[in-house]
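There is one chain below, alone, in structure tokens, taken in the form predicted on its own.
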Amino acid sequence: MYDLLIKNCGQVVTMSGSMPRCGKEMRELAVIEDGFVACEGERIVAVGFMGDFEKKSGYFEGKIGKKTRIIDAGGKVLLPGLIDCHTHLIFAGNRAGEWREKLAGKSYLEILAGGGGILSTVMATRAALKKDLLRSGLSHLREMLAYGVTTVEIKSGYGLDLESEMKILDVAGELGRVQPVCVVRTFLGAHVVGPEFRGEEGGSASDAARYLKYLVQKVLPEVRGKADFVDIFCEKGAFDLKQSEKYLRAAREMGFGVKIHAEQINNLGGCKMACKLGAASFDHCDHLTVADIKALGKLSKGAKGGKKANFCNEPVAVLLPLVPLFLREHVFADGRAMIDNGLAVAVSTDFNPGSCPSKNIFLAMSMACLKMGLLPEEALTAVTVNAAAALRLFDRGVIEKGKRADLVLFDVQNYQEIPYWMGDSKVAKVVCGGKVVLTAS
């Protein structure tokens, strides 16, 4: 017996097909015009055309009972639940004061070198109580839910010591239990060098090496069971390429999936290194050259046919267009070249207090189109099926029988309108795990 039936959808954008979508596949949305979706419990059990539904009315009547919730979509567009696959959602305070410094001309790395940036948020987050972090996290997730986000990745990284990092991961776990948005946890203790390990120079190569050794020996063993992935910021002022590779190899040997922040401000070769290591994703990518992208395309093709380990080997390039927008950078990742060279591309907000204080995934989609060269179809793929793959979640991001029933109904007539209405939410209803959890007023 159906628990939920959504009928008379003008379009059901199923995203059915390969996972993740690579290259030109990102434009193939597998749209059902005038369709329906039925759910039992947390799973989708039927997807099809209203014409077939009406022809087999006797069969479907037997699936509809008194407890079945029926939603007449009235021609609206149904998509898989959106997935924000790169956020730093748990933190205390804000950095509005530093924003003025950036507007006045200071660079991100200059502010970091002066003890600001990430380190200022670290001090505030260390001092914060769990209950306060939980309260602010719930507020952020309510806003994300209103944008149609049904799964979110939350990175740690504003603690930079064992106690504080564990506090952040514990809060992230609690957030996943007490509200409907699914939470994936990533350990980013290697965000920058922890304050206790920074010398007078503000964080030398030897300081970074000592800090990473501390993370591997003391912290990562405690993180087991509390995070699915381990991430690192491979960048000048944080960790160099050699340090990043050594650290990610150690994390992988401990059973973690691995990710990387790379080529955000400088090109150190982190994306290529992480791809060779079998990373789930390489994120930012703003300073990749066309030659780099072509090389990554070849590596990606090799991963498809490679030997599978704990996760699918296909890497996903996660683009974060709101970061260079907020930082007033002139370089944006070349998403067009990435897709044309066969890469799987996802788009996320990178919500955080320093370089992207925005949770607006629709604005991220629009900017990916305007600044990174994506088409509307590619942008939608990038926040559903490919974002799911970036988190190695293969039970969502598509509307298909047997998949998790995370769905978003949009008050538009055509899916192309969703990234077109720049930053504007057209969400009418949100379904998480087969239950309607939000209806727009």
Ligand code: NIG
Given for the second form:
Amino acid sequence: MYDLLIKNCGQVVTMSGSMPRCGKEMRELAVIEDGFVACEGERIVAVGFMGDFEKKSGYFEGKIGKKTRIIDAGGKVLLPGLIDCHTHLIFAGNRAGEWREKLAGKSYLEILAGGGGILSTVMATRAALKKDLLRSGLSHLREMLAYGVTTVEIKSGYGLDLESEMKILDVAGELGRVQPVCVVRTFLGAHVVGPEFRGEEGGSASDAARYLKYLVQKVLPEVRGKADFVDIFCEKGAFDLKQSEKYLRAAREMGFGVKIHAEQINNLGGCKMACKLGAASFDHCDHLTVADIKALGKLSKGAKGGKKANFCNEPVAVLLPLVPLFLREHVFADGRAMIDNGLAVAVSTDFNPGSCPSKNIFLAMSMACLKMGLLPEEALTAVTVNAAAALRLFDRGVIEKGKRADLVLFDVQNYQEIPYWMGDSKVAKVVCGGKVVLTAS
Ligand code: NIG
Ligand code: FE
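Next up, the form predicted in complex with ligand NIG. The previous block was the form predicted on its own.
Let's see the whole complex now, leading with the same chain.
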């Protein structure tokens, strides 16, 4: 018997099909006009047309009973729960003062080189109690849920020593247990060189090498079971290409999935390197050239080999349009060229106190359309099925029988409106694991 039936949906945007969606497949949303979705426990058990629902007598016999919660969507639009696949949401303090300095002319990398930026959040986060990090994490997740986000990736990286990184990963684990949004954990100890390893020059290549050795030998073994992915910031002032490759290889050998922050401010070749290593995603990508994008398109096709049961381990390009917006950088990733060259693209907020203090996934979608060249269909694919693939979660991001019942009902007439209302949330209801967890007032 159904536990939940959502009927009379003007559109059910199922996203059913290949995972991830590459290139022009990103425009195929597999929409059911005038549809329904039924769930039992945590899973979706039926998806179809209202016509079938009404006409086929006996079709639903025994499926709807006293314990079935029936929601009449009244023509609203149903999507898979949104997935924010790149955030740094556990941190203490904020960097509003630094933002002012930036507005007055300082650059992100200048602030970082002066011991501010990421390092100032590290000091605040080290000093914070677990319960305070938990409280702020809960409030961030509550706001994300209101944006229809049902799965979120959380990176560590504001601890930069064993104890503080473990504190952050433990808080992320606890957050996943105590509220409805699913949490995926990523270890980003290699965010910048830890304070204890910074010599006179404040993070030279040899400091970075010593710090990464410490992470591999002392920290990564402790991270097992506490994070699915290992990530690194491959950038001037953080870690160079060679160091990043060596580190990600070591992480991969220890059984972690790998990810990279690359080509955000400078083009060091991190995306290509990570792609060759079989990374789940390469994130930022603002400074990739069209020639790089073409090469990545070819490389990622090579990764399609293991395709089975509609999904494959294709690396996903995760675009973070709110970051260049907030940092006042003028270069945005060329999402259009990426899709036209067959890449699988996801979009995320990158919520963090330094480069994107916004959790607004709708604004990220709108900016991906306006500044990166995505079409509305592509932006929706980028925050559902492709964001799931960036986390190697193949049980969500689509509305299909057997998948997790994470759903969002939008108070719009057509899915195109979702990225159109530029940062406005049209969320009417959110379902996590088959349970209605939010109804907008
Ligand atoms: O993804 N680029 C590196 N890390 C974060 C920013 C972190 C910070 O500035 O605190 C990012 O943009
Ligand atoms: Fe990031």
